[in-house]
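Only one chain is given next, in structure tokens, and it is the form predicted on its own.
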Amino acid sequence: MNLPNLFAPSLKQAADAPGLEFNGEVFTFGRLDEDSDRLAAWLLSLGVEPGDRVAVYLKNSPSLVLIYLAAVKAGLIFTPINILYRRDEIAHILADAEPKIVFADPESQDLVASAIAGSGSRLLLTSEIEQAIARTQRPATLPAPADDDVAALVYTSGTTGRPKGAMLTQANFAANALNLIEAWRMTADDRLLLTLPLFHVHGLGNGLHTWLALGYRLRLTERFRKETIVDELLDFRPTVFFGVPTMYERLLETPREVAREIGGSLRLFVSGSAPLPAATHRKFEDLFGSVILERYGMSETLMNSGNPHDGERRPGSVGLPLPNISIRICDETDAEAVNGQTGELQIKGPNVFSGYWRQDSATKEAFTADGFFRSGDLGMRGDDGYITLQGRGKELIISGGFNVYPREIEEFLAKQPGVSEAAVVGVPDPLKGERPLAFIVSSNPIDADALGAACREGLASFKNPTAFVQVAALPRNALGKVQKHLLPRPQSTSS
């Protein structure tokens, strides 16, 4: 199934129903449908063709939603860019994806313009969208995308430190939405408060798609704000909330009587994008009277497994495979491990992406001979089928729900004055789950303040090391590979 067909019952048959709230403004499904049709026609009139990329560097907003809808209706490839990325990070994605159009807010215009320089992409501002919609006639038809057409190019860092574009098809997104609707008992009567960023598949793949498939009411916020989240929950009275562990840690600060009031009307709290500490799971149940449903997904696969809606939601576990998804746990030879044995999670199903953009070798390496995707995540399966994650075979750090690959930070630090070598590891953090910690080899005493300032200027905030530790040398094995597990974990650090 393609996305226009999945969304049609909501956009066309429920045209008069209120669909989207944002900053007090309400959009009906019919308005979203017509405005996105007009926006799609405008983009096509600019010379954009099916299969071309349309990139966005945008905070959550109705404009972002309309751009996404226009793209999937016209067979364009939506390419979201993390709003925390800075110039070099943006420039890499633009050079790799080669989008015809890049949308930005006026406040980000200068940053994106500097990243676009020489790329051949055209910069458009969200301030132009309203006028473009008003002056463009609604088209009678739009190019019909095929189920296996790429709908979105989602960039996820690789072990080389340079982001790779995961090609997610129309059918991938549709299968994921239908799985979640079934598994989480979602209906048109639900109400979702969505504070997750739409540049991430958690907000985009789970939030927007289940909403548009069912036609329930959605309140979108620009971002999660700990200062206002409780007021939003009390005012909107959602029945469903999707969050990352950091958000649930913040919600533990809610007064008990208020938490119980929120928990009384909100039937489903879902957590993902990073491991949810078992202690947080239990504290939240005690405070809100609600048991969080933890699930497991990736940019390349969308959602893979989850604790059951009707059944035990086990702290520390990511539950059971979702419908139509196979998850096996294998050793280094790809032989299946027995229950209770640790191995790599390998995944197959209609949710799994079609490959990495323009990286055939990386795509080939990512799949087994019989078509399972190698997740790089380590876990074990119990005799009752529940899966528990036990770390990552790769060096991925997950900080506040964002993927961070040490190599990218290491390469950045190695370019800084006086730095001979750098190694980055993840260390526990009570709010973010993990934070990067950098070990620096330098012939002179390091200037932690200067290194921190350089990182803040050149890297997204979630990639900034929490501290810099100077060491005489990096520990290596006989083949010269850095053995990060031998690096000291200091009691105090320079930051």
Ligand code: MCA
Given for the second form:
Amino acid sequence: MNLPNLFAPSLKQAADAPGLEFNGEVFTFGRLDEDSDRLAAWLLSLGVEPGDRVAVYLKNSPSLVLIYLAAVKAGLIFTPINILYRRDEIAHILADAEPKIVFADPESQDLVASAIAGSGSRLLLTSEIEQAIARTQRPATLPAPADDDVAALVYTSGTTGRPKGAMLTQANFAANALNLIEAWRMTADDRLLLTLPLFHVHGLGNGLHTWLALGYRLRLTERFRKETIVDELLDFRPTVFFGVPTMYERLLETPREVAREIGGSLRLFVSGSAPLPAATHRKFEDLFGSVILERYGMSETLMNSGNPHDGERRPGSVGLPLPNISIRICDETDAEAVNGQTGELQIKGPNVFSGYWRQDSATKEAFTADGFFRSGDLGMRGDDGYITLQGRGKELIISGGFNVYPREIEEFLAKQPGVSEAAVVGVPDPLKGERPLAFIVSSNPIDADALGAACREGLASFKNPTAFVQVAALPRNALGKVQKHLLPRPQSTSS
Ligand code: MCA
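Take the protein just shown as the form predicted on its own and give its structure as the form predicted in complex with the ligand.
Now the full complex is given, and it begins with the chain already shown.
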């Protein structure tokens, strides 16, 4: 199944129904269909061809939805860039993906233009879209993508400091949407309040795709704001909400009566992208009267498992495999572990991506000989089939639902004046789950303010260390590998 076919019943048959709501403006499915057709025709007229990348550095907006729809309809590869990324982070992705077009808002024009500098990409502004749609004729046909064509290139933070583009096909996204619709009993009568960023597969793959596949009503917001989320929930009365644990932590501040009112009409809260603390799960149930459904996914595989819709939603567990997905737990030799034994989660199914963009060796390493994806996540399965995650084989920090590998921050810090070496670890944080903490080796006293300013300038905000701690040397084993568990975890630190 390709995405245009999956979306056709909503876009064509429910053409007059209100589909998308953003800042008070309502778009029917018919308008979204026609405008995205015209946008696709415009992009093709600019010389963009199927298989070419179209990158976006955009916050959530109807323009972003239209660009995405235009890309999937015409077989262009949608390449979203995290809106929190700074110049060098953006430049890395552009150099790797080599998009023909990069879309940005006028307010980020200068930043994106400087990241593009020297590459062959062309910058287009969202302010040009409306006119382009108005003056382009609706095409009779568009080049239809094949099921196995890459629909999106989604960059994951890299273990080597270099991000890797996960190639997700049209069929991957379609399989994921159909799975979630079945598993979460979603229908055209649902209403989704979507505050997640569309540059990650949580918002894009789960939010946009179930919406377009079913034709339910979507209210999209520019981003999640703790100040307005409760008003949005009361005003829109969604039946479904998808969030990361930080959002649920924020919602715990809701007054009890209001929480009960929201929980009374919102039938399904889903959490993912980072582990949901069992205590948050319980507090949320107590406050809202709703049991959060925690599920497990990755950019490379979309959604893998989840707690059941009808059945026990167990705090601390990521539940059971979704339909048509095999999850096995293996030891270092790829032999299957017995129930109760910890091992790496390995995944196979129509949801699993086709590889990393232009990185054959990384792709090869990511799969076992018999085609299972090595998640790098550690976990175990109980006798009742429920899977519990127990950490990661690879170093990874998840802060507010955003992934970051310490190596990326360490390489950045090592380039700063006076820094001989740096080691970064994740430290627990009640709101964000984890935050990075940096240890610095320097022959002179470090200037934490200057390091903090450099990080704010050069790194996305969720990668900024919460503090910089000077140490005389990094503890190393006999092979020279830094032993991070031996680094001191300070009570109070300078930041
Ligand atoms: C956060 N900030 C943003 C946005 N989100 N800026 C612009 N657009 C955004 N969408 C910035 C803020 O400006 C601020 O920067 C800092 O982040 C913290 O913001 P704050 O207002 O304090 O937000 P919060 O209440 O703490 O909530 C943070 C958040 C954010 C909104 C929950 O962490 C978030 O959107 N997380 C979602 C991540 C996500 O979608 N992950 C999916 C990955 P400053 O500090 O400079 O002022 S996909 C995945 O993991 C897999 C596949 C899966 O299973 O889902």
